[in-house]
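Only one chain is shown below, in structure tokens, and it's the form predicted on its own.
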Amino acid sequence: MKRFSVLLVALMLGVSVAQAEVVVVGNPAGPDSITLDQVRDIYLNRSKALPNGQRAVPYELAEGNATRETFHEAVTGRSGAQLKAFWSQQVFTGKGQPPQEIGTEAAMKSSVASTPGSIGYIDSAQVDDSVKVILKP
């Protein structure tokens, strides 16, 4: 009865109690983990590299995805829009090319899995031995 109250509770008050967490995840033979700022650089094309020295191979999600709003908001501070702003720039000047665009969660797991030096972001849920969190945003 306690928890159907305070569950009631939070409804009433528009909070989320379901939450989704995004964790960003990484190749096993990669590093244990990465700050922050590296992961923000990796994603604002100002790094190519993981901490350990190995290329970084950056995956993303697909527009209108609402784990890629999320992540971006945590780690990057940008929208969508700022994102596509930020990318048109990159290609015109020939500075880089976007992350790959992945389709969904378990696609995205299954291209870090497989591919060294990749790091990419899921839903925690989504979580399992395939792959390694390397940071919790």
Second form
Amino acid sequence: MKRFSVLLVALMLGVSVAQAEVVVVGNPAGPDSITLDQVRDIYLNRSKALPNGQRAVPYELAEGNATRETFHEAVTGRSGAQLKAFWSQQVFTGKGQPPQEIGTEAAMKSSVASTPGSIGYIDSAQVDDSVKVILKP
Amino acid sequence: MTRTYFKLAPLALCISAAPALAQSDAERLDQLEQQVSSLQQQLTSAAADRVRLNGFFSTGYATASNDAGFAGINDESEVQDLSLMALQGTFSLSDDTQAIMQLVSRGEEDWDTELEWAYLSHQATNSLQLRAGKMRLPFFMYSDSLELGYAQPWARPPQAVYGPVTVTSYVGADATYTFNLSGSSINTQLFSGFTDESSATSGNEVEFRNTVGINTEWTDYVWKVRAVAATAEVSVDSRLLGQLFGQNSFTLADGERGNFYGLGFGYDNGTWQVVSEVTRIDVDGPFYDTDSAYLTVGRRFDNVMPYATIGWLESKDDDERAGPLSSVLDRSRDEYSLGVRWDVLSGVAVKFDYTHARGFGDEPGSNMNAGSIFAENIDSTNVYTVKIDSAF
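Moving on from the form predicted on its own, please list the structure of the form predicted in complex with the partner chain.
The complete assembly is shown below, putting the previous chain first.
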């Protein structure tokens, strides 16, 4: 019985982890939707514009954040170390600077809510009407 | 009756409103807190965004089995030969316009600081970037990160291809157009300018006038194909040849037409890395014309990447020269390297490299120790390198 309940807890934990879903959010004044390719291009310095032509201001969560890892797994397919190497090459060849890093998902949400052209990603549970969900990768 | 009603109504309102008010207060407080934290972040980031500083540092030790002087390395070499420290500043004038400078101090030049980059960059549209100032000549795949060892797989770029062009910078302007396809992109760069450099090590004066070039690169972010062509009026005054002829310097080229062609290929799927470049230099008059190529294959095992490189260099116009000119300008050799790049920490890589070069006994070229090679009848050399590259 004890073993069974441990299993049950593990299962529930497993389910709750699987339910953690990351969504791409934008400023309410920005475009209503964006494709996975367009998000990837913005986060890998290949494009600097949103689908409506507005200048994109991407935000990134700090390294080691679980939502950040889920996002990059789904969108850029790159690990933290690979991203670091990629951006140091971009910086030193004068091609660009990495997205600004933001400490928490709450701060990410309020930055996206208050910055025109901004794009970020948060756990779907954190979404409210201060930001607009533009892609569910 | 009415009086009681009026007395009770506000009371009732108060009672019913109190919890709602308390809730919206908490919500507003929450919102305000978020706004303050976001504003604070924007304030600090606004200051941080205007000026960004990055740097890179390398140090290492290299030694060779003899005095052939491959890559300037003899059998007694000093640690500071491979050391350099660079500081790069990016100053944002607006969202689209930046001033960028890079200062490099090299150990082999007594840590004298040189300004390698100083340019303005303007993002005219999402796909068009314009730059003007002092920049790297974009001849090679690794031109932009020529001294940034951390961004390279090797301990040093293959000398067969990167060695013959001693000029690395120019003053001018370029325009880069990026065309994004679904899953791949094409990048085309037009550049034009001039170079006037005197080499501290060789004492050569090199001038490129009216340099014009184009390079274009297609990549799907795993495969990469690149082509470059450039032309310039080349002037070279050689101090080494001057000494041989008993003069101050000898004019090797005086406004001669010089052309550069290159083809590059890259593959990187995260596990395997393959890089190859083929280049041709063509200069009118006695100055050397060379064909060269290299191929590097590396395989990542977690944070360790062993690599192997083969390289080849040959001057194609030996029959146009005789005497001392031939002994300094004719060049030919094969290069074989085995090495390991080990990413010790995030931002720090240690590299070990063994390079064997041979077949240069009769035609060493001016960037090796021709004197020692002829005097000691040297035809091959082994070079051992340990290097630390970091970026921050």
